[in-house]
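Next up is one chain by itself, shown in structure tokens, the form predicted on its own.
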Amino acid sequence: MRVGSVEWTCPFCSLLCDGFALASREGALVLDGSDCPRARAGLVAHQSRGQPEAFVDGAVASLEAGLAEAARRLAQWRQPLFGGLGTDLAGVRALFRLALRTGAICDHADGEALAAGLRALQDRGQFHTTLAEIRARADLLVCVGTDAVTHYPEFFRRCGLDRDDTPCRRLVFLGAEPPTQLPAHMETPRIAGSGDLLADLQQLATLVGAATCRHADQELAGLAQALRAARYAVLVWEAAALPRQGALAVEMLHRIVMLLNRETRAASFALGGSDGAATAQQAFTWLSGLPLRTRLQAADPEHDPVRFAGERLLADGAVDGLLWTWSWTPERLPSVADLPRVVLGPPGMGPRLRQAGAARDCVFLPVATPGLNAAGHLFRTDGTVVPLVAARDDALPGVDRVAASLLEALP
């Protein structure tokens, strides 16, 4: 148990932070050195610590025996969706075997915003760099529809953009409002656009390549002049904040950086992956060699981004049971109660599924958090794999052998 603060590496999103130490107070963990609130909630979240319970349809059961009764139903279902899909590596791969047997289709719960990134990447490919490249190379970074630090709170810190040392002078926002503390010794511009961040995308891309373009607006003008002048520009995006047909932007976005690449050089850097969905990516493309939204089975696997999408599945009806699994906070209930399911969570969600009246028709698992009560590993938002410590023992299995007991007990 590392308590009394140690260092650790939170989990809570695809930054992972690992400059972090956790204290021990009145039995609470706190985070100690840190004022992150994506961190500090998610401990907050976690601070229960009661008996976990395992319930059929609402009623206590034993591990053991829940354990055998979502066996013998996911035996049952036809067309089983594997959704949320949060947890790290090692329950990515025990959930990837157990859908193959099965033949689920499986998605992450933030697998729309994943689709984006894919989707373009699949089409142009991309320049994706670093957060240890940012911090010792980049000289411009511009946030395109994010201010970044909504959701990642620690990102310009991660970049280094606190140090007075750092390669980065200029800190410009597209088509989004920056944050009210930034960093004092460099410029932090903002260029509002038109409102139609496709459009700009669309323009800047033009002035970037051609230098000239007729009614350009000078903002936009003015920064492709800064973007084709910098040594090492870098276009940050965040999968979640994109427009509707995010993939368009994510596509002009790459070609403005394939474009500077011609005379300087250039990379994006994606924002995303949180709750183990770049995990998820990453370890389903290495198995099955297709990404997420892929139907497995033996023989013939099947990939669709847009059919196999998990809320478009539920919404229309095409399954016949949901395994949820969802190892970080207990909020993140599945969307829906009138489908039958399997609920992986911490033991907080299942108070939370009888609060919900989602009970019926539900075995529910309690199971560790990666990085809080287990040890595991999750992929960063830039592609690095990082490990993860527990912070306190609670006796708790984690999602891969729930899985792989899943697994054995199908008849």
Contents of the next structure:
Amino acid sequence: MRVGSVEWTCPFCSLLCDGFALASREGALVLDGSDCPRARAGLVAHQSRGQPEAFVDGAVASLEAGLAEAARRLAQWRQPLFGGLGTDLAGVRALFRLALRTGAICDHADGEALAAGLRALQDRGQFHTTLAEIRARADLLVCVGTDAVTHYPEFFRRCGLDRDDTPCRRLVFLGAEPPTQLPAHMETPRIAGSGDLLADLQQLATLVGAATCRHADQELAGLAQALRAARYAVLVWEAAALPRQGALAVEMLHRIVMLLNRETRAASFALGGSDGAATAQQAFTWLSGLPLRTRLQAADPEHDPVRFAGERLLADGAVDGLLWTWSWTPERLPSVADLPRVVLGPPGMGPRLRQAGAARDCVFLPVATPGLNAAGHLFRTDGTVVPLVAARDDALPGVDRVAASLLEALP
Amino acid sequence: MSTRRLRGGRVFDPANGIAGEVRDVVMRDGRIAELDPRAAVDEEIDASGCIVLAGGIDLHSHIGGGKVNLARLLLPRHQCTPSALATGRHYAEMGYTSVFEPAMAASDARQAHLQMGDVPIVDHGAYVMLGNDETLLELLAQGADPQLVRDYVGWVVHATKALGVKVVNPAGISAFKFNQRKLDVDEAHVHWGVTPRQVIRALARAVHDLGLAHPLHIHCSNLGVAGNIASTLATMDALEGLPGHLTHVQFHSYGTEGPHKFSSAALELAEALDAHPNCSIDIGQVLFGQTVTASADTMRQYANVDFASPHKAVLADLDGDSGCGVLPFRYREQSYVNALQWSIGLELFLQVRDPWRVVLTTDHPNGAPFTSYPHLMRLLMNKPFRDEQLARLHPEVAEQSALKHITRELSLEEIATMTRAAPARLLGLRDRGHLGPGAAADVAVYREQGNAEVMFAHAAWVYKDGEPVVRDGEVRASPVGATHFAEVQFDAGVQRLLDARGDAPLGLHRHHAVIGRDELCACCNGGRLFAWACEPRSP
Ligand code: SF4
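Switching from the form predicted on its own: structure of the form predicted together with its partner chain?
After this comes the whole thing, all chains and molecules, with the earlier chain placed first.
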């Protein structure tokens, strides 16, 4: 992929914006057409292109030696955890095979947010929509407990709210501060609510279902009316911004959507699944039949969304080795340093592990970043698989190749 | 590669007029070969006491794509939602070697190919859904030239690497996005003013003119609604003689007779099929037990939300071109409606005279999981067994079902037609579904016995491209399957229309819309790609 062309897809959040250009200025990659801070930070983090170095316990090693040592250690662990899982589809496929062989438990670094959404879905289901549908017909957008754009800066633009022909008339913020920059040509009210999002959603559900409710909050009553009057209302939520007991709030939100659909049209839209989280969740589900937080073993994989939470296993010392995969920002190191680790990360992660005093008992193997220096596929937050192109070539192997080599090298 | 001879099995190969003759089948370098019976081979397999068939072909089974995965998330690890890996293995154990995903949303094509790429052993392909995409509806609303429609359909097939084209509840999924709750064949879409009849006609014409081998694959209007036989017949009529494949017709063959205002219209459909040689069907048989229904028909799935069991549902409006509804469902013997559905499916199988136009399906997982095919085959081949089952059902159905009086038992030859020869022919897979020289050496060998269910559940041997993959019902090798897709010709000028619509057609930037061969190969795990070149037909 030639830099300067428009054909770039940004991999740095699950909106996977595919309409901006990437330009090269003074050796640095910069985004053209958007000032998205998240994308900028992502590009800056990968600016330096130093010599990629593998290491074994902090000592520089060739990639081959690193791979061999990593495979040797991996084979010795009785209960490995495959954490992070920050990679693209090909990487997930390869890690899955490796996990199946080693009996690993698998969870994404943001597995907690994934689990909340999954629990709500499994309990009662949901009615969701996609970016293209929002652009085409949403006349009322309600951001529930999130301003949406702090973590998903281009969201409103992806919803077409900046376009003259947007059908959207109102953009409501429930239980969240509106951002400073708001789309023009539409009302953008804020409903403060009681400060307890779950209670507010409960009341809203009552109001949407029965129209009246004693001691109703006037603003919520107004919102319920607007929702019922809308032709196509969309309730937006963000997995990582949920309060405690997040699954309950999401369930309530789904209930409101289901109630609305009895008379008019409505849907929910989830923001989440960035950094390969949605990709790992989806691919593990089709490969094994079970979502993440599963212990893979050929005969009988075991799923437990609580017991097999990655961070919990690490905190409890319930695993004896960690294979950490994170192809995105070099800063996201494994949360533990006193456990044997194999770390797959961008070249910049190696030095950071050393600086953090986390290089002991650790094999580091540099990998490419999909969408930056490798092609690949990721799931967008609305479920569409988006292809990524390489903006430059750093001659780095992808997670898929490294994981496949590890599998081959297992004794 | 090597040469193998299956010696002394009874061969059923309807495409080549062979019905139970004892003969040898030779596989050489992945193909069926003719060989002197005395010539030496690398391996000789004693198939005496066995029947030998081409590998099974399922032309309608939901094995890949967003809604399949939603079903897995909703009902984890249920036999109706097997993993991709288990799907390939279970199909192979039953002697199936090709399976086709019938409802690929254009915007979800990559996911569908990715998931199918992880289904091992069996070859696969998909039909892309059209007829609820805003681009086509707008073209029809503007009265666009059929040539432009054809080129657009061609581009979508090319972009998504589809083998065929499917329409689900024509214009109805889109209408539901505008809060329309029902759409009859001659009723207008509330926004676009287009009728299902127009959509059917336009798509059938485009599919025909493009030269796609598989006729337009049609999920009719009003799925599951009492009295929907009228819309099914109207849909056949809308084809105006062009080829059409009506899918899971069991769900579309309901009358309104009787005390429950819900009755079998199987005979009407069978008769209509006699009168419409341009039409073929698959059944979508219902079998009892827990399953999950997964469909793009948001309009009809939403209407059934209250019947979901367990009571939950995932629904979605998708990318300006499709929808999705996933509902767990439990078919019960003591439910009048479910029992009648069971009966209607079997009546259809047994009342349609031409087995070349009927394909055996359960619309996996909608009517039942595909793993129940052997049970279904036994029901079709064994009248006393069928009567036994019927007697256990809701008393009114047991009493009144036309099934009681149907004595037909399908023969092995007819089963081989409905599960091999007919689907291969309907898909245009010239070298599949038969055992003639040059055909792909996808072969299933079953140990002959009285109980068809036991026989078909576990093949004694299965060969994929001439190599053994199953022995005594157990998978021994899991090669990557191949992908079948159509290569169509269309006027590249259609790109202008798409450019003008931004990312509307596929919910993706237009630069990423087309799946190239290399990308397809990567999605499909490096499996072989079979491109079927289409000869355009003059209108
Ligand atoms: S919103 Fe997300 S995908 Fe879009 S440019 Fe910003 S970081 Fe990239």
